[in-house]
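The data below hold one chain only, encoded as structure tokens and taken in the form predicted on its own.
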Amino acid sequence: MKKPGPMTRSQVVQVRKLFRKTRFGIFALFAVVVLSISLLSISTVSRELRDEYVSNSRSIAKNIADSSVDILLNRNLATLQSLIDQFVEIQSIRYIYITSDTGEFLAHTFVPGIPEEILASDPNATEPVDRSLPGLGDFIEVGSPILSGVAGTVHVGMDLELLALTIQRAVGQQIYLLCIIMVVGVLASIWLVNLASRPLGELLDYVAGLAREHASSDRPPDDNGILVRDDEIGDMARLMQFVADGADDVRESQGRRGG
């Protein structure tokens, strides 16, 4: 009994057509999974890092508020300015300003002057707010009251560009890994599909030989061991052989009656 030979070009083409939708479906499934996980990662990381940014900003604003109580009571504005200048050296902090309970700007780090959007905002607001300042960029600003707002409010602006870069680095590594998994998964699935299609090629070869036999009344086709397989391909081959033998018996019976 001969071992299965290589598939012919026509067989390969027909089998590829059979599994074309399967390959496309596998690729589409991996793409949807990678896209979904990427979007979820971007959303989750963005939300968590933003919350961390806001929490850090609140802590810094509260520290400044606690440190400036005595300074404000003594009306030592030069020391107050020196205090916020030290905090603004932190990488993520882009500006700080302190307002009194009446809305007067006591100290700030804006150069050369306070932007119009800041001047028009509520000086006593402490909730996080997104600001886009011309020439400076995009920021998230939080505030912390000094002596429960009686002595004023500290406002801290954090740079959203640095937040975006942090998110990009964090998510980029995950997406890079997911893309590698997708490529490896697609290649592995194609290999498995090709592996599964080989028995179909053998069945196609056997059926074609069986058809040639009955068309030319020539020798039986070489089954290449397909009839002894114990899977569905072997079952189909044996069924086809049974049908073909039955057709032969019918033709012989009709021939004898005709003779």
The other form holds:
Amino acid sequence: MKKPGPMTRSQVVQVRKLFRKTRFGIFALFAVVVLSISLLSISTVSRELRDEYVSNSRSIAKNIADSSVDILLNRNLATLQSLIDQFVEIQSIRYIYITSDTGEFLAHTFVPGIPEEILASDPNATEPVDRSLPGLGDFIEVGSPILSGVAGTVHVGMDLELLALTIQRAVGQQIYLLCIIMVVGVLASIWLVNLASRPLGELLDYVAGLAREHASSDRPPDDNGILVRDDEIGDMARLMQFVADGADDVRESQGRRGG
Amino acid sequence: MLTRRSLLHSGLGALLAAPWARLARAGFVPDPYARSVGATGRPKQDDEIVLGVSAAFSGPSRGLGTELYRGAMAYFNEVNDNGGVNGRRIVLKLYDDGYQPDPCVANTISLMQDESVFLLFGYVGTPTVTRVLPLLKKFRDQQVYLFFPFTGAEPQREPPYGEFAFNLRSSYRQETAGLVDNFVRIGRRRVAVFYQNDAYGRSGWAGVREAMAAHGETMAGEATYTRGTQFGASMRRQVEILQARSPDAVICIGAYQACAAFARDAADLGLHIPVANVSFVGSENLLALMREGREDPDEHTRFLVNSQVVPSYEDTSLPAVREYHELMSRYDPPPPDNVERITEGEPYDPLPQSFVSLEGFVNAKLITEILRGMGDEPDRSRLEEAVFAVRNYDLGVGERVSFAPDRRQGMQRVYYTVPEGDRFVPLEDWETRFGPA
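Now that you have shown the form predicted on its own, what about the form predicted in complex with its partner chain?
And the full complex, kicking off with our chain again.
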């Protein structure tokens, strides 16, 4: 029967490479977690910010509608224009227009003119509607009736590009944080895997030494540090030494009988 | 006794001014530099009446603020050189708002609270004045009135703010109604509007809409521009929008830089119809821009017609116009160099005469008369009463002026002018010049 030869250095390295799979697994797991959380975050932030936009638009439209009653009844359109000009200075509001109960445009903030799409739309609509106005951009528009609609309707258009930018910023911050956590997690996992693989490597070295001694009768010294470890690696080393010693005894007794 | 006058007249004045002012602010000595009006509503200084002005002295509309000021100063200089009003000099405290509402509000608060001016005078623009009106209502107990703003908008003529302002000029409603009436009369019934997209533009737009409705018509079309647009900007898009509506005439409610750009691009794109402007435009500034550097200076101006709220400064048959010519020549007031909060100090080339400076001159003439009517002890609590005492007063412009609690606008006439060379002259016959379509 052919005796097993001593383990070479390359065999030892190959054994250590087994831990690379663990590292890859951890990295992949983190990536899946980051991706899932990012997608969920984009969806949640997008929905919530859009809802908030619509809610803000409604509040502003209602505010203007409430403030407009006396002004409209006094036929004071200059003051009405002044009022909506102040609101349109608020970031993200891109346009405001006020229509009469008959659909006539009484005041607006469009330059160089009222877009055809707006002219063709229902002047008394109040439900949120997405609009794409050539040369101006994409908007969410909401309306609010003035005096329950008998005096007209206020329409407020919020910039969707700014909304998209806000979403990008909010999601970007979350992804940035998750990426930092992932990098720290991967580095920590590498350190932990190394912590586990180093004693295993030492055990492997020790066992390889025992095998070499078995082949060459050159035993590794009994003061090897691994034998004094109080963990499972130490136990396994001592077990290996016991098995090797047993094998030596068997070989010696066989030699005496045969000699 | 150590008084301001004795200090100033002594050589110690300049030396002691700063520490004295600090002591005054701490309340240890009387404030020698306190301006204008005390809590009682009377001027603090017995030799001055300070009028607070916030107007456009910078930016694309600086020509309006500057010319209005120059016209007023021509008259105030004459008054001050002749002993002032009952011994008090009339002094203007100037702030620049660049024709922007927010600075105008801040300036007005400073004028009312820090400068304690006797009254507010010669403001320029609807978007600015419209935003200031609520301030006057808020501080109504101080009885600070706004006199003769350079705007024909309705907010300072109607409730809820009409009681805090006095107007001399005709309103945009009157100007636009006159323009529409004349266009309709000569068969130009499809009238479109090009306007500044703010309270001023809307005020004129509303005037045109109302006037068209009176003739059973609606506006043929509308196009807008943003306040502060310069002459160099393109207005081709606006012209195309209106061209698509095939109007017979366009009424512009804007400032001279943008309106000049629009008239230029309209002519270049073949929109050969009358282009009317209201008085606020600043006719001479508009004309100068449109003629400057052109091979044919009249190329872009043939179809212009501007409404005015004062008579032509060429009409020397009117006593006020003769006086205006004489005093503008004598004093030739330079653009102001003591303006607070001015944002840009661009050079400005003053006009010898203009409708705007004539309006400033007439404003100054009437406010002086009102202040004189208050006697030796001017008091803001009696200011309204002094204004209502003006009845059938002849300003020398061919129209008598009256004020009453239900009449807070002095003049009612509108004049129509067309360019002739480098100035605007009275339009004699609409039919011959512009009709029929």
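Keep in mind that this is a model prediction, so the values were computed, not measured. For clarity, a rigid core is taken as the largest C-alpha set superposing within 1.5 Å between two forms. Residue numbers count along the first chain shown, from 1.
Any CA movement of 2 Å or more for residue 39 between the two forms, core superposed? No; residue 39 is a residue whose C-alpha shifts by less than 2 Å between the two forms when the cores are overlaid.
If the two forms are fitted on the core, does residue 26 show a Cα displacement reaching 2 angstroms between the two forms? Yes, the C-alpha position differs by at least 2 Å between the two forms.
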